[in-house]
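We begin with a single chain expressed as structure tokens, specifically the form predicted on its own.
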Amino acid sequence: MVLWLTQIIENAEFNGGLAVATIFRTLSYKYQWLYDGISSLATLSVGGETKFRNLALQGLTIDSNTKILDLCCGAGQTTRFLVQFSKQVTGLDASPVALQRASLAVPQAQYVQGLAEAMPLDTQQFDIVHSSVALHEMETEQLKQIFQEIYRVLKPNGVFTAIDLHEPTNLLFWPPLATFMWLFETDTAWQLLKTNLVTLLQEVGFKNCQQTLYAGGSLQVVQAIR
């Protein structure tokens, strides 16, 4: 049985599905309402948005006054629950169509344009980083990048967490996670898949580096202390 869904898996990359994710991504990308549908669809695995957003902040001591970088934030979908906990969120993306969303969304952060692989910010400057299903739209090298960017943006002590994509645990979860994939991803997210991030995060000098998983291993919880 898993080699029937490797096989399928492979089959959906390489035989056209990367074409219909591109048209798929092209269209949520471009219709806000559909994007946010998607995800508020993908998160019920885990018992909705709520909880989906709050999963890589747990065990995380946040108060009014801690420094929070949304990492790639896109329209804003996680940083109006970080503003919740903090005064001082900054949402740093590479789109100015999606910060611009983002800031009529959340007027409360504060945004910054640029790449996360060189971020426009100053050394040790926060106190958690954090990051809502990004990694897996990057390349392994550039995976490496934004890590020692992270790494250089945190304050000592200071905590990376983020949640994304994972090879399932639970043949169940495959199903539908491929689909997803074949649906709306492109071979980023397949390559995140065969991605130990705890490893690239120790490479980096990151310690105590901690991974839990959830809905069936397809989502990974990944915290890391600078």
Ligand SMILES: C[S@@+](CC[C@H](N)C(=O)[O-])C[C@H]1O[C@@H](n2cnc3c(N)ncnc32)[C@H](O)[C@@H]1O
Contents of the next structure:
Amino acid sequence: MVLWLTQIIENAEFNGGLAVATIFRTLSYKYQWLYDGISSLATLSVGGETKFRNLALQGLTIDSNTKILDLCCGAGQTTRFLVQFSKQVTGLDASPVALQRASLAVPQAQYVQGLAEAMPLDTQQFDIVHSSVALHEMETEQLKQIFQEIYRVLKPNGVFTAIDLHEPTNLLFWPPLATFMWLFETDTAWQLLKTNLVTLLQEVGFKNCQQTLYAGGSLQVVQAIR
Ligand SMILES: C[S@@+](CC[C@H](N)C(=O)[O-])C[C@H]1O[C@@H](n2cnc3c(N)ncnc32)[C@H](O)[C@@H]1O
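So that was the form predicted on its own. Now I'd like the form predicted together with the named molecule, please.
Every chain and every other molecule in the complex is listed next, the one we just looked at coming first.
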């Protein structure tokens, strides 16, 4: 039953969903109010935006000198929570438009334009690398390169923590997730649902890799130690 439903949803995606997603996705990146509105709606599944933005930070020790990289920071949606804990937050994103918005919204952080898979950043300089709902935009091979880069820029015993989409374990969470993905996401997000991030992280050399599921399994937090 679950397999059958999953196949129907995935076929719908590949039989036209991509075109719809391309339109809505472009609009959501163009109009920040649309992106933020959708984010707020999506975060209701875990109790709201503040709870959502803090999920990947649970259990971490952060003080004002903790060096944190907000990888694929977008317009600073999570950066603005990170700067409440640390004075040493850097946001990296490929998009100059996103970075311009981030630097206006969260001027307390520093910003770097670059690709996550080839970061223009020195080796072993961060205590924490954090990534919020960005991994689902990457191809699997790209993810492997990104994890190698995260490993490179983290200090020994530094922590990688990420929150992103996951294949629901509760059937009731499939319709809202599939609708969201059909409207806004492309094939890489569907690929992520089939990808075991813990395995990829272990292949790169990360240790103590842990995955915690939320919202009926439709969200995952992964944490790993360098
Ligand atoms: C869905 S947004 C997430 C933004 C923010 N982290 C949040 O929590 O809402 C994904 C971001 O990843 C960035 N991005 C996508 N591919 C990238 C890459 N290869 N390198 C760096 N940034 C990338 C996009 O420009 C976009 O700002």
